[in-house]
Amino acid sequence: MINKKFQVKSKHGLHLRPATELIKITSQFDGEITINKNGIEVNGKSILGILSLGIEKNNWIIIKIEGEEEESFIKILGDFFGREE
């Protein structure tokens, strides 16, 4: 299991379009993914869960990932959250 903290760099945060992109990424992972913002944890493969967090630019989130190929997958998520577009 890996827990990693990320700061969301996208100027619009995780509104519908980038949240949909995130779901496309997380759905490729066979294991469990959770996203935590301010103590509220949601399924990282749930669009409604992600949108309910109201993640904005510069918010910090914690990703918990458990499954095979965790290391390579957490890098992919780091690249996603580090984008400023």
The other form holds:
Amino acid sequence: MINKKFQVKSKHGLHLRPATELIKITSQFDGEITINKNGIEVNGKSILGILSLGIEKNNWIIIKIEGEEEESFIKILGDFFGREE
Amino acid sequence: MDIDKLLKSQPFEKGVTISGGISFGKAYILFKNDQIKYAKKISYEEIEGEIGRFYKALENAKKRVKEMKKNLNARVSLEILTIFDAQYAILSDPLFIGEIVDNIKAKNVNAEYSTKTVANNWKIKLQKLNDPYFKERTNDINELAIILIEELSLLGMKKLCLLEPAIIVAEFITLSELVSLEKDKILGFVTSHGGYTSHLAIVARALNIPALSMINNIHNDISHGDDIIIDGLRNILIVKPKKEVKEFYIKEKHNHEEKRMALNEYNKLPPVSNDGVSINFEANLEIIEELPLVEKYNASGIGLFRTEFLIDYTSNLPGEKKQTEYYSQILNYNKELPVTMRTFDIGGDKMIQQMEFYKEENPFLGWRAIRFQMDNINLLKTQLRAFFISNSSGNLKILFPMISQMNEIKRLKETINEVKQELENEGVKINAYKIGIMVEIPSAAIISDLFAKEVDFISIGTNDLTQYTLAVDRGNEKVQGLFNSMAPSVLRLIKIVNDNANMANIPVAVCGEMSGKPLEFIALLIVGIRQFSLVPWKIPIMKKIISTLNIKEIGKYWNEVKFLESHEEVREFLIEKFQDTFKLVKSFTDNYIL
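Same protein, the form predicted in complex with the partner chain this time rather than the form predicted on its own?
Complete assembly follows, chain above in first position.
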């Protein structure tokens, strides 16, 4: 299991489009992913869950990931959150 | 207090009564997206099926979103296309799906309502966020919920759960909706569409539920839970009645109920006249749910089962298996009683999808009933096969509607033989059955002596016979005043048919509305008819009437009636000659029956 903290860089935070993009990634993952913001944790494969966190630009989130390909996925996620677009 | 005076200061809507009576109660607005607004309870056994239905709708909704995206692909911005992706993601959201499924399980409610509840919860959650951008997303969820609910409704509906008795208000009511409603909680129907011959009208009359149609702007004028009154005598709908108006109708309703109590007494009467002649009363039915009425009202059989209601019920043409399943329930309900199954009477005002592309100038003079079925011989054969397979106790009577020429019955008999041969080759045992025709077209009445040699029984459909004899469309308000089954021409035709059937020694019955209207019923007795099929709840009324009559000598009046010149004269004659009976009838029935 990996726990990692990220700062979300994208312009409007995790609004609909980036959240949809994020789901496209997380749904590929065979295992569990959660996203935690300010102590509220949601299923990382649930778009509604992610939207409900209201993640804005520069917010910090903690990703918890557990599964066979966790290493490679945490890298992909890191790239994703670091993107500024 | 005089009601006409009261109505001067009470707004009301004019409509058309399609099922008589007076009713008042709370309005229950049946929106077409009603599934969302009100929870429908499902039983424990139904939960699994309901969840299955939800998953199927979910898949269909996903397909639909994908299609929408594909269709727009080249024409819109990436931003908009993303919305479809997001919607797709929501439809795949494990949390969203899980919550809906859990809601169905935990609360025992239908999938539509669960979807709406869960979507609403999410909307509220997102609305709480500060960012206006996220707030806007609530619309996406709304839209999705609507798509999902639409898909669910395409997969068929769950039963509507009325918590308390109410008057159903809707633009129109489909038969499948009608069947799904709990009849004992329905006080009445108010609709904007659906005429006197609509399915709603037929079922409402059969169940004796007042119904008013052709009410405009129902959604503007009536709100859910409003007090409303249906006055079928005056063809009006009153919304939010004033105190005095309500009091008037409460009294009216009370009288009505007292009369109804008297009728319950008459239900115990034997179907025998004052001078000991037995009269045969059978039931007209259209849906399976009505079967218990046969016993409740002591009908001696089912004189007319309108099978075309099955088509509307399943919203397409059912196959052999479905039909067999359905007919078996009817034929086996009481194996001792004869069951008259009329083949699909479609066309005219009852269309099916397959016919819709073919619009006729004069549908009532056109490709209808047996004419349509003989041109679609497989359709007819399927129905006949289902009849024979269901006929395990040999109480089947097959009735063909809209017969006008001799070669039709000959061809139909050939078709029956072919079907029997096929079935026998397949090892199906053919039990006893009878073949009959509806006489509802004047040509068939005129040569009924020839028909009587070809069939086992004759059933006279007085509504159509009147319409075709007088050339009056009852649905056309300009001429409907000319429609009257006591017209001397109609009575003479019925007399011809009755005499011809007697001569050939085959039974003849009247299954039209005349059988259920006291004066017309007496006219039929004078003509010589001794067998009737009618809406079951009217049987006690007719039994009471015959208990006052001397039937053996009633035929003598024909010598006078046959020379009368108009239906008004016939009516006056009957009221005068049967004064006592008429007075009695007035004391226990409402005017609309007369």
